[in-house]
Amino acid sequence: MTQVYEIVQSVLFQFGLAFALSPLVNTALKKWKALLQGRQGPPYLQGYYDLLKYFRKETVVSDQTSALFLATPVINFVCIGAVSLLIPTFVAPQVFAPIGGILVMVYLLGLARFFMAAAALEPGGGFCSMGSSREMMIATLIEPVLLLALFTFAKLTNTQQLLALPSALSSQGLFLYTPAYALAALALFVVSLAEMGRVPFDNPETHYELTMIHEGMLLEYSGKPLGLMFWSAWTKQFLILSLLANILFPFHMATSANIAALALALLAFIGKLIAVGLIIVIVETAIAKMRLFRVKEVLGASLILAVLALIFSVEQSGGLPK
C-alpha cells in the first residue's frame, strides 16, 4: 500500500510541476527575448490567460476530419506527460527509475510527433500540410543526434535511466569534463533548440504561414484542442529545458524527502533553469532564423558532434554502454 502510495505522489507531482510551470517558462522566455531586443514583452502570467481563452472558445472543426484530428491534443497531451515521469526535475522519483530509459523519452516524443503530423493532414490544408512535411523531415535529423548525445552521457555514467544522470554526472566531479561530455552536450544543446521549435530552426512567434513547422500544423485548430496543444508544446519546451539544465548542471538534486534538501534542490533548479533560459535567449537574439534547407546542415554537424562524442566516450572507457 505504501508503494502505490509513494507512486501516485509521485505521479501527480511530476505531472503537476510539469504542467503547473510550462506558460510560466514559456512566457518567461518571450519576457526575456523582449527585453534584449529594447522591448517591454508580455506578462510573467501571460501564458495561463492564453490557456483560459483557449479553453473558454468554442471548438470549430472541419467537415473533412476524422476522429483522429480531435483525439490528436488528447494523445499528444498524455505523451508529454508520460515524458513527465522520466525526466528529472529538482527530484528524480525513484518508481519510474526502471522504466525511465533513454529509448523510451525519445519513443514517446516522436508517438507525439506522428499523430501531430498525422492529424496535420486531416483538413488537406497546404499550409498545414506544408508544416507537417517540414517537421518529419526535421524529425529524422533530430532522433539520430539526440540518442547519441543521451547514449554517450550513458556511456559516461554506465546508466540509461535519465532519472538517474544528473546524480550519475555530478558523482564523477572535475573529472566530468572531458572531450566527449563537452562534444556530447554541444550535440545535446543544438538538437534541443531545434526539437523545442526555437530560432534559428523555427520561430514559435511567428505568424507568416511560409515559415511556419510547428505552428502550421496547429492552424486548423481551435477551441479546447488548441489549448491542449499549445500546452503540450510549452511542457514538452520545460521538460527539455529541465534535462538540459540538470545535464549541464548535474548538482543539487533533492536525495531524501527532508524539506531543507527539497527546499535547496528547488533554488538550484530555478537557478539552473533561468542559466539555460538565457543562454538560449542571448542565441535566439544574436542568432537569425536560418533557412529552411539550412537546417539539414546544422543537424548534420550536431550529429558528426554526437558520433564523435560516442567514439570518445567508448575509448575512455571501452564498451557499448550497459
Contents of the next structure:
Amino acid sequence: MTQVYEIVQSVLFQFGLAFALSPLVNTALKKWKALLQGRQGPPYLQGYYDLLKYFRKETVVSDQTSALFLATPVINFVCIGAVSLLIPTFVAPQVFAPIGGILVMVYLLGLARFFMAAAALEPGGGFCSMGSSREMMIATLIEPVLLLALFTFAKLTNTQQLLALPSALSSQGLFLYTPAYALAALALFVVSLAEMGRVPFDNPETHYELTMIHEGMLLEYSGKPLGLMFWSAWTKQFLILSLLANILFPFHMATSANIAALALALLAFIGKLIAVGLIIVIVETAIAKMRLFRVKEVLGASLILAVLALIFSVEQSGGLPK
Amino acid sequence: MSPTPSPESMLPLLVDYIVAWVLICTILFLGAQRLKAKIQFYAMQSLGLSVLLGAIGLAHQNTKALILAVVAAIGKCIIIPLILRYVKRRVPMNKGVESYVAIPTTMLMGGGMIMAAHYLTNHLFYNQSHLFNEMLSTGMALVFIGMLVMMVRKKAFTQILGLYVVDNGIFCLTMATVFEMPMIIEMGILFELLLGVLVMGILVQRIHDSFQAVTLDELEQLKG
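Output the form predicted together with the partner chain next; the form predicted alone has already been displayed.
Expanding to the full complex; the earlier chain stays at the top.
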C-alpha cells in the first residue's frame, strides 16, 4: 500500500512539476533572448496567459478530418506526460526506474511525433503537410544521434535508466569529464536543439511559412487542442532541457528526502536550468537559422561525434569484448 | 567525497582529449565546404598531433621527441598552411570543394573508418598499452581518411590535402613507436620534405600557367 502511495505521489509530482514549469521556462527563454537582442520581451507569465486564452477559445475543426485529428493533442499530451516520469529533475524517483530505459524515452517522443505528423496531414493543408514532412525528415536524423549519445552515457555509467544517470555520473567526480563524455555531451546538445525545435534547426518564434516546421503542423488547430499541443511542446522542451542540465552538471541531486537536501537540490536544479538556458539563448542569438538542406550536414556531424564518443567510451572501459 | 585525478592518470586522459580533438578536426576537415576551412582544420589537426608528441616527450623526458614536436608544430601548423594558402590565392580556381561523393556521406564514411581503425587495432594489438592502441588507431584512421579524401575529391589541391592527412596519420603511427625506432622519425621528416617538394611542384606549374595568361593580358593591353 505504501508503495502504491509512493508511486501515485511521484507520478503527480513529476507530472505536475513538468507541466507547471514548462510555460514559465519557455517564456523565460523568449524573454532572455529578447533582452540579449535589446528588445523588452514578454512578461514571465505570458506562457500561462497564452494557455488560458487557448483554453477559453472555441475549437474549430475542419469537416474533412477524422477522429485522429482531435485525438492527437491528447495522445501527445499523454506521451509527453509519460516521458516526464522518466526524466530526472531535481529528484529522481526510483519507483519508475524499472520502466525507464533510454529506448522508452526516445520512442515515446517518437510516438508523439508520429501522431503529430499524421494528424497534420489530416486537414490537407499545404503548410501542414510540408511541416510534417520536414518534421519526419529531421526526426530520422535526430533519433540515431540521440540514441547513440545516450548510449554513451549508459556505457560510461553502466546504467540504462535515465533516472539513475545523474547520480551514477556524479559518483565519478572529476573523472567524469573524459573525452567520451565531452563528445557525447556535445552531440546531445546539438541534437537537443533540434529536438526542441530551436534556432539553427527551426525557429520557435516565427510563423513565416517557408521556415516553420513545428508551427506548420499546428496551423489547422485552434482553441483547446491548440493549447494542449503548445503545452506538450513546451513540456517536451522543459524535459529535454532538464535532462541536458542534469547530464551536463550531474551534481547536487537530492538523494534523501529531508527538507534541506531537497531545497539544496531545487536551488541547484534552478541554477542548472538557468545555465543551460543561457547557453541556448546565446547560441540562438549568435547563429542564424540554417537552410533546411544544411540541417542534415550538422546532424550528420553530430552523429559522427556520438559515434566517436561511443568508441571512446568503449576504449575507456577496456576495449571491445574479445 | 569525489575522487580527483592524480598526475599518473593525467597523461592517458590528456592523450584521450588530444586524440578526440584530432579526430573532430578530421571529421570537420571532411565536412568543410571551402578550401580555406579545410586548410584551417588541417592546421588544427597537426597542432593537436604536435601537442600530443610534446606531451609524451615531456612525460618520458625525451628531448628528441620535444624537438620533433616543435619542428612539426612550426612546419605543419604554420609553414605548410601558409604555402597552401599562397597557392590557393595564386591559382585561379573555384574556392569550393568538388567531390564525387556528397559531403555528409563522406563524413559518415570517415566515421566508419575511425570505427574500423579502432576495431582493427583492438584486435591486432590487444596486449599493448592503452596509449599505444589509442595512437595507433588514430594514425590508422587518419591514413584511411586521407586516402578517402584523395579518392573522392575532384581537384588536385584537395588531393594534396588528403596526402597531408595521410602524412599526419603516418606521423601519429611513428609516434606510437617513436621510443623504439628513431629511424622512423627521420623517415617521417623525409616524407615531409617530399610533400613540400610536391607542393612547390604544383605551385611552380600553376604559376607557369598563370604567368602565360598574365603576359597575354599585357600583350593585349599593349596592342590596344
